[in-house]
Amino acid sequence: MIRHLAGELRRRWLLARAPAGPRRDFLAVPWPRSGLPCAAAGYLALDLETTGGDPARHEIVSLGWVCVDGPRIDLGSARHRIVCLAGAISAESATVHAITDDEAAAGVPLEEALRELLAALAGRVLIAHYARTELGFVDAACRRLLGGGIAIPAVDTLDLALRRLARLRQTAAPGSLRLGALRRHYNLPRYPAHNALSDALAAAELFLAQLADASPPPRLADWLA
């Protein structure tokens, strides 16, 4: 409840100071109600592939997202955007993300992808595995390209897994909290890693499995990161 209230207050504070544009349009939509059952909320699962882990120094290589409504993943909403980078992709990054310089050069400007993402995300809760990455990079991009920071309600599938272990008084085995390992725990199929869209879909399916496993059914405010 406290996280939801703090987030709503920040949204209103940012809205009051935001110029006209896509960032203001996003901030003008209230967060879903705190008492809403998680199963009744609308979500958007997001994954970013980046050149590193620091939003202040590294770039977004690609974005993938898909909407989730209740227990249903809307595959028609799925989007995958490769970003036209300011510089060349490093050999290490190209190996990890399988995106070449030519593909990046033909990609969309980050601002265009960001505008599309915010339009899809308005009124929804973000789902991500280790959501700090997605929240940090989206906020940094909004500050750089859209005039200021952003407030996004988020559910973190990694955080939910840690909470479950705490309730069971168990500790995590090495590697057991990775997205693929947690999916295996719930008998979900294996997807290729380091593709933004497949990782977004993987996080969406993991979230629904965690939700189905939860007892009693949680409220949204109790699951926010």
Contents of the next structure:
Amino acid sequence: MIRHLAGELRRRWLLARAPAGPRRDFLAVPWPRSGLPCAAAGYLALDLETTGGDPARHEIVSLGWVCVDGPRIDLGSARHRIVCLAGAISAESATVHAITDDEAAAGVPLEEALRELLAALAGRVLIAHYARTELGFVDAACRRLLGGGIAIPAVDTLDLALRRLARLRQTAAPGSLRLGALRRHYNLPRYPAHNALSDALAAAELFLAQLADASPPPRLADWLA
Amino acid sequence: MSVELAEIRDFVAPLPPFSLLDAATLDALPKQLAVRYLRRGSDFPPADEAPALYLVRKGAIERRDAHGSLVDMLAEGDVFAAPCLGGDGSDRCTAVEDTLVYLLPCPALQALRRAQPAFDAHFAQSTAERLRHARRGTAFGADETAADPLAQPVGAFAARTPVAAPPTLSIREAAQRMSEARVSALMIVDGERLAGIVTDRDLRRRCLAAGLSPEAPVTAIMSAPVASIGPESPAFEALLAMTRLGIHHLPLVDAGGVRGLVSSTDLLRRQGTATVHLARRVRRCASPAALTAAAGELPELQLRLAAAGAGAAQVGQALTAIYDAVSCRLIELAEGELGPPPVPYAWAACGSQGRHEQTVHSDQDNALVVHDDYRPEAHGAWFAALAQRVNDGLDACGVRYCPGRVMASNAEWRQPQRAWCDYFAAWIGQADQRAAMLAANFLDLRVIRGDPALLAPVHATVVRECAQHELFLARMTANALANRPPLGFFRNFLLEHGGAHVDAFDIKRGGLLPISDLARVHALAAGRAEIGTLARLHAVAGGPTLSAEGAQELAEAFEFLGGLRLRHQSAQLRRGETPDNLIAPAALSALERAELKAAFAAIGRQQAVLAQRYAVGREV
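Since we've got the form predicted on its own here, give me the form predicted together with the partner chain too.
The next block holds the full complex; its first chain is the one shown before.
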């Protein structure tokens, strides 16, 4: 409840100061009501591949997202955007993300991908596994490219898993909170590919499983990160 | 650019019916799907969804009918299209594991069907059409007739215009006509009627060597009467007939008269020499040991026929022809040692040999019908010795002893004609299950050596009697329903009625035999004397007990299952294993599973129809 209230206040504060443009358009859409049942809200599951963990120093390499309407993933909304970067991608990062310099050169400018993402995300709640990364990188990109910070409501599938353990009075075994391990727990398929879109879809499916598992049915205010 | 959601595309691509979509449509398919997660115990489909086709990505769903009986189970890769196909919705489905499903909304499915004819055919085709398509299509390699020239009508092999002459010709004129036309055989035709045939060999042996005048009428040296075959019969059958009769030319005759002449060289030049050579070799074998060695080539023969694209029915015909020849030769050899039979008799085969449906894995089923002059004290020893030698010989040749001891060496099945009449009368009149089982077995009796007249009247009486006895038909129906096909597949298991999972499928017990049993009951009800399964289905199609569609569906299922067994046994033979009837679901492609499930469903449907007709309860 507090998170929702604080988030909405921040959104209005930013909106009042935002110039016309994609950031203002996004901020103009209110967050879904806090009392809304989670099964009735709209979501967007997002995954970013980055050159490192620090939004201040590292860059977004690719973005993948897919929209979720209550208990249902709409694959028609799935997008995968590779960003054309100024500098060459480090060999280490290229290995992890399987994106080569050539692919990156053929990608889109980050600002274009960001505008597209914000348009899809307006009025929805972001889903991510360890959402702090996605929120931090999107906020940093908005500051750098769109003239200021952003306020995005989010549910974190990792946070939901931790809360479930706490409720069951269990502690997490090493590795048991990773996306793949949690998916196995819910009998979800293994995705061998590792890219931003498949990871976004993986998080979306995990969210559906957590939603189906939750009792009593949660309201948005209960789950916001 | 690589396909977004390629992982989902790759999952869907091999699954029928999506495997029938073209590549571009398949690439675009994932974007039309939605994803839902169902907790174990949830109802399926979800109540808040518009009608859609469902595809199970992970997990398991159970389908039960209105009475709570298990109808089907769905697991990874299984498609549930009923909501888009006007299903009546009476089934109750539940997720029995945590399950992830993909949904394709019905309007999107309809649009795909309109745009992609092959995909549409999967939904629109009848079971019979689908199975026929499967048999001809990729599942069993190339088109049958293209792969095996001998599967074509024999008429295709005949010379341009038939070379024929009237019976009024002299031998010299006939020889001149043959030289001019450069043929080695001449048909003698009297009006429309085929009167006889003259070959180079007849000119040599019956004219020159015998010192007959060339001015004598050609009828003096012609062979008559002459065997013939319809021009529409497969070339294969013509070849087998020539082998059986020991001749090299066979006229083609139909209702309209003489159509042509084929020689064994015409056919052998093309293909299929293996069967004929093996039959010849069997007939020349001088000892049971030599026969065993010759029969050792049967697996190789089955392999070659199957590889050449011959269908299950053709392979069954060919193998049965060889096993018949082996049986005959064993009997001749035994007679050679035992001396001539004290009274006339007929050696008859039943089971798959009786129906011309043998494979290299078949058991032996046979019996002796002896003339009524038979006196046990005087003649018993001779027939017992004959039966023992032939049964032992067949076993040594790979046709294993019958586990149920339906063999001539069993005194119960080595009886004079009157005893057989009493047997059948008792089976038709009695009410127990064993009687029905034995009747089913011996209704497939076919004489393979000796006097066919010994069995013919028994068979004719029985066929006539059966049709009059509704109670007997009801028991035969119960017997025919004893083997039920599985419900379908669940992961790499067969799903049986009641929910048991088994990891191998006896394609004979659970597929071929139930069809043969159904065909027999329908034939009996119609008073038909045919013995082969396909011949019976053909004979009763569209009659009072079996619709034309029902018969076609069963016939296609029979050929499809036979083809699958053939391919399974070929793979085993190539690996050096002993062929059997046990098929592991893991070895089947998704498409083959779908076709097999359609065949199971067809058998189940026809069993239910028959059960209802004779008011026979079915155990679940």
